[in-house]
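Presented below, as structure tokens, is a lone chain in the form predicted alone.
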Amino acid sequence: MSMGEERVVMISGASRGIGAALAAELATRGWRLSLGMRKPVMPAWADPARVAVFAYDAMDADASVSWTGETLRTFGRIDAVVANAGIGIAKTVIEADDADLDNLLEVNVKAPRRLAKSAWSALASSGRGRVIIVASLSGKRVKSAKSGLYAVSKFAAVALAHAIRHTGFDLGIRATAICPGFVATDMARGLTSKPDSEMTDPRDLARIIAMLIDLPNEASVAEFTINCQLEESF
């Protein structure tokens, strides 16, 4: 495969839990990565001809433009684009004020939105373009009160899944939302009392997403739900 067809992937929140374990993921299958950081640091695996880290914050509404544009001027193409980033407020719908609601959907439902617009036209130039949207199970079911505001902010992240897909499919874009429980991650730490080894290892989640991004365009998968735990229906 020459470096003209090697395939290119942006990961928002790279530089620990899910979005690290999937760039050293998708770094052995052969993928080039743009890594997204509020505070770029290269990974210490990471082969600097091959990944490329920038500056993005989620809660910047310009971010995306110009990580899109320093991905392609690093490495001419984008063919997936996982939007890792988002943020964790533990407070009930009643308790929270406006601020705390803007800030959840800017992170976890406006800033995977801004991604996908501004890569959309080298997603579908690469005729398999693919939108992962690291959504959680709070984004199929409301499971406590304290966890209803991040909640409501995951039901429009699934949403937004299911709506890029929708947009895309005849462009060759699949979308696709990943809904895991508790992952070991420094997030989940400070909501549950779970060990880690508990919990679901970032890095089976990470085999997950290269799975799914893997998958010819016959074979869309619209959510995929993963747990530690055993609940009534996830």
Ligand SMILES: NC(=O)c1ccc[n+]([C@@H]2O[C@H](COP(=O)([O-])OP(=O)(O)OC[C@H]3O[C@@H](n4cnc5c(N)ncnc54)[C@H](OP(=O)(O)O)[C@@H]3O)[C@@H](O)[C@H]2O)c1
Second form
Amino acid sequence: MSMGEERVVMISGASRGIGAALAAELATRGWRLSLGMRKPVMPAWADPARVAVFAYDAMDADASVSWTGETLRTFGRIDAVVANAGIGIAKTVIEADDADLDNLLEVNVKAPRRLAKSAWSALASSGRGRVIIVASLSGKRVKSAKSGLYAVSKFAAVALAHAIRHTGFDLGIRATAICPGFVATDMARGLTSKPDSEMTDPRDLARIIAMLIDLPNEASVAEFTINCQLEESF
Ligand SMILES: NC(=O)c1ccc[n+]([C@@H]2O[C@H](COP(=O)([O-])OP(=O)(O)OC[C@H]3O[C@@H](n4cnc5c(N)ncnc54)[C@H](OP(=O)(O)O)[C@@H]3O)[C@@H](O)[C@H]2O)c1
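Since the structure above is the form predicted alone, I would like to see how the form predicted in complex with this ligand looks, so please show that one next.
Starting with the chain above, the whole complex follows.
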């Protein structure tokens, strides 16, 4: 594959956690990376000829258009978008106010939709465009009262992935909702007393996402659930 044909992936929330682990994994697999971060910092391991970092704040409604444009100017193509940036608010649906729900929906649902929309024509031009929505097992079941508000946003994120899959199928675009349980990142450390060793390693999640975006168009995966612990159905 010549340099001009090497695939390009946009990853939001690449500063730490799952996004940072995924960036490192995809770099080793030959992808060129466009990393979206609130405070752009080039990873220490990165080759600046193959990795670019851009300002991206999911709360900013214009950010996806500008980041997508910068990615196309830098690399000339977009083959995959990973909407990974996300927030959790550990409140019940009764404790929460509208502002909490607005913030969750903005970052976890509206921003991923805007990102896919901004990259849409480039993804279609790829012929094998991929959209990964990093949702959650909280998009599949409501495990507790305190995870309820977050679950409302992640159920919507799972639906978004399905909606993108339907919209893009004839264009060669495949979309997958990734639904992990606890992953050993700052987010989960704030929610559970489990040690990192008992949670999914973000590097293992990165390997799964790397596998999913590499599958051919004829192997569409709508949802992928991952868990570090036994639950009734996951
Ligand atoms: N960890 C888990 O157990 C778990 C389980 C299921 C699903 N998830 C999902 O996985 C995704 C990644 O989470 P993580 O576990 O890696 O959490 P994390 O370590 O807390 O990282 C969150 C990432 O999202 C970014 N982010 C947050 N708000 C943003 C905004 N407004 N604009 C742009 N970036 C923003 C953060 O950037 P800053 O560095 O600037 O804050 C950071 O890069 C999220 O969608 C989360 O809901 C996580």
